[in-house]
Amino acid sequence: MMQTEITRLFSIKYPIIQGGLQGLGTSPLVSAVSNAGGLGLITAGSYEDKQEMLKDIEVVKKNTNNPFGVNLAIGIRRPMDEFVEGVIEANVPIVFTSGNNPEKYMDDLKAAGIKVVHVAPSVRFAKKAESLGCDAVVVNGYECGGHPGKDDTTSLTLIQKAKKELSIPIIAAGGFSTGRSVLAAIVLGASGVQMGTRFLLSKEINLHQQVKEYLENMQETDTIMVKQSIGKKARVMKTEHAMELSHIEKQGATFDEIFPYISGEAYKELITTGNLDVGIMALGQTIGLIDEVKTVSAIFEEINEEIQLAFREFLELRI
């Protein structure tokens, strides 16, 4: 497997980072990703409070000797102050931030010796993260699950643009789930990739089996953009419920009418009970390339084999 700036920065075997998965980025998945040689990320927003997160961090530490980190979504659902405190208390070596500007936390995180990576949907925001002292940046392309930003720029363009204008390592997100896509990201200028959708179909993730079975049969066209009317555009799994949300938004629904569809409680019911008639779940277009639930270790083995095959095919080309 190739070594890159990202594998060296995080002391990991593969340049693959697990995405911040609300309610799902918890110890079983995080431990499995780190044990497989990638970087697992605890998702702080999955926990009621700092103490609950700290308990799960201890579980990760017991289950893996490899590096892992914490994802902090700033200003998305609730304040992250206590979770930043928890990260520092637990001596977590790596933090990924997303959402709003992480500037208010940078001094404390850097003083604790923590490597900080910010997720940005545009080169403009990525350059701001670099100026704040971030050690690396994730550039989030239009194909991604969740929030792609306002510019609708695909990963194919965004990675190359970021490579031209940034000096810190770049991690590509949005459309990456296979070995071929990892290799493509590296060729385009990234030093690693972040995958969220791929791990939804892992055996270790705490996602209801009924949702996994639904995902197994989905294609790249089976996502839908919602929350556009409130300025928080998100790509989500296409269900009857999500399409209904899209419809009422187009009809001019108020926030009070939209809220039951997007509330945290509705989402929690979806992922824990498998009820597809409530909530919405972030999902990237790359779901069309995934059709089987596998262990995380098997996913990494498959990705590595695909990289080797694609690289051999490239070497055989006559240029």
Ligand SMILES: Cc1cc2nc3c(=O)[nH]c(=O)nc-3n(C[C@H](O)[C@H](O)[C@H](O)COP(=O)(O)O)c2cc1C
Contents of the next structure:
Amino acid sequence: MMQTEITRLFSIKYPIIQGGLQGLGTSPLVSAVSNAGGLGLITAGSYEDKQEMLKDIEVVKKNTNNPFGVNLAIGIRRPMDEFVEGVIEANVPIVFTSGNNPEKYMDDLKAAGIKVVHVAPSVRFAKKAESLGCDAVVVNGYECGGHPGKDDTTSLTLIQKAKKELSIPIIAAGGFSTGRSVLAAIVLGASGVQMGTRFLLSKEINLHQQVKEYLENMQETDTIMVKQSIGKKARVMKTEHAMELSHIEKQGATFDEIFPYISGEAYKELITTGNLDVGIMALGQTIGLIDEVKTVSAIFEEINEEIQLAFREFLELRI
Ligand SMILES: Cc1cc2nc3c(=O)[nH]c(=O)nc-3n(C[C@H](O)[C@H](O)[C@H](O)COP(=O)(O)O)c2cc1C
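Return one more block: the form predicted together with the named molecule, after the form predicted alone shown previously.
After this comes the whole thing, all chains and molecules, with the earlier chain placed first.
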């Protein structure tokens, strides 16, 4: 497997990171990704408080000797100061911040010897992260599941622009689920990729079976942008319920009318009971390239084989 600045920075085998996954980035998935040679990220937003997160971090430590990290989505309704204390207490070696400016936490995280990576939806925010002392940056393109930021820049442009303007290593996110796309990201200037949507179709993730079956049949056209009316644009799974939300937003719905669709409780019900008539779930366009639930290790093997194949095809071009 290729060695990149990112595999060296995190001491991992594959330049593949499991992105923060609200409610789903918990010990079973995180351990499986780190055991397979990628970097799993415990997603702090999945826990009610620091103690609950620390308990699950202990489970990861029991299940893998490989590096793992924690994703801190700054600005969500969770006790983020406590979570920061928690990652320092637990000697977590790597933190990915997202959502908002990580400046407030940088000194404490760096003083604890933690490698900090910020997830930025634009080159402007990526440069800001570099200036704050981040060790690497994730650039999240428009294709991604979840929040692509305001500029609607697709990964194809974003990665190359970030490579041109930054000195720290770049991790590409948004549209990466296959070996071909990992190789493409590297060619475009990234040193690794962060995947979210790909891991929704893994055996280990704690996502209700009914949702996984629904996802297996989805195409690249089966995502929809919602929450634009409240300035929190997000790409989500296209269900009747999500389309209803999009419709009422266009009709000028108030926050109180939108809230039942976007609340944390509704999302939790969707992922734990498989009821597609409540909540919305982030989903990227790359779902159109995935049609089967596999174990995380099989996903890594498949990606690796595809990288080798694509690389051989590339060499045969004899440029
Ligand atoms: C269901 C779901 C939940 C997510 N939750 C978070 C989160 O809590 N924190 C975060 O930083 N990113 C979150 N993301 C974004 C991913 O970490 C990742 O950046 C994104 O999925 C990459 O694009 P892709 O879906 O095309 O792979 C989520 C994505 C999905 C699909």
